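Given as structure tokens, the chain that follows is alone and in the form predicted alone.
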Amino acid sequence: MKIIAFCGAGIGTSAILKVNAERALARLGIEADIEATDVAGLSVAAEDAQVILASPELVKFIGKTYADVVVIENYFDLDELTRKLEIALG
């Protein structure tokens, strides 16, 4: 399985959401690959992904994907990654 963390630049912010989606699906027990990219990268990372984590005004910029696009209001959060992550991998 394969989730894109998504920001602006690629650089800090999806490099913390990517830590923290980490931390939430160990405790839902679940093993995936997580890529941090950015608006440039994402049509190549996205093209396997299963999921697309974003915050809400990026979520223009992703485009057509087959992935499931779950909303992060708050990155720092593990509460809502760890909610939203286990209704989108179900």
Given for the second form:
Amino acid sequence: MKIIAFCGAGIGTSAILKVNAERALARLGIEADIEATDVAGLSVAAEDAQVILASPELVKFIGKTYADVVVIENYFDLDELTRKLEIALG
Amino acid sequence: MRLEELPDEVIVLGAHACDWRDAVHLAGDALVAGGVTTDAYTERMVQVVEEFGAYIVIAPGLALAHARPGPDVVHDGLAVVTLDEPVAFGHPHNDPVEVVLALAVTSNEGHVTVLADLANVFNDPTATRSIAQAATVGRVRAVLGQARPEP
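Can you return the structure of this protein in the form predicted in complex with the partner chain rather than the form predicted alone?
Okay, now the whole complex, with that chain kicking things off.
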């Protein structure tokens, strides 16, 4: 299982999203690789991903994908991340 | 980089920003004052928002300005700016912003620890407000030092 944490620069916000998504997955007891990436790296990174986590502002940059796009409003809200990942992966 | 040891130069309290651009500039100026970056990095942080929108507003009231590593980054660093009046960045859920963090890193690999520390601090939903209301830089450092372990 592979999950993408997506941001404009590929550092900073996507790394926070990755850290907290790992914590949410630990709560759910689900194992997955989470990769932080930027716009330039997304199409390659997302080829074999099940889920793309992104801010509402960034959804329009994702383009065509077979992955579920999960929009995260508050990157620090583990309850929101856990709830949305559970739905996407359930 | 330890959050509770940020130097005074990179913590600015009660600054006034007319708009989001101004707010990012204030945070960039704090990085420059701390010797972390040059002015070119500030402009690149602005460009990230111009290109990709207000996604840097990652939680209610909190923006994390940043750009890719580059020659304008002297060393890894973080700046904290609180605003006297909240400013809209254009985020659909998390506006207005009252605390602007600015992150600069020299490589894509080295910054994971500090971001895990930031997650530990701001996973507490009261942290942004506590920093916004801080009257002293010591208080900001104290909040940043309260990185609670993940339960």
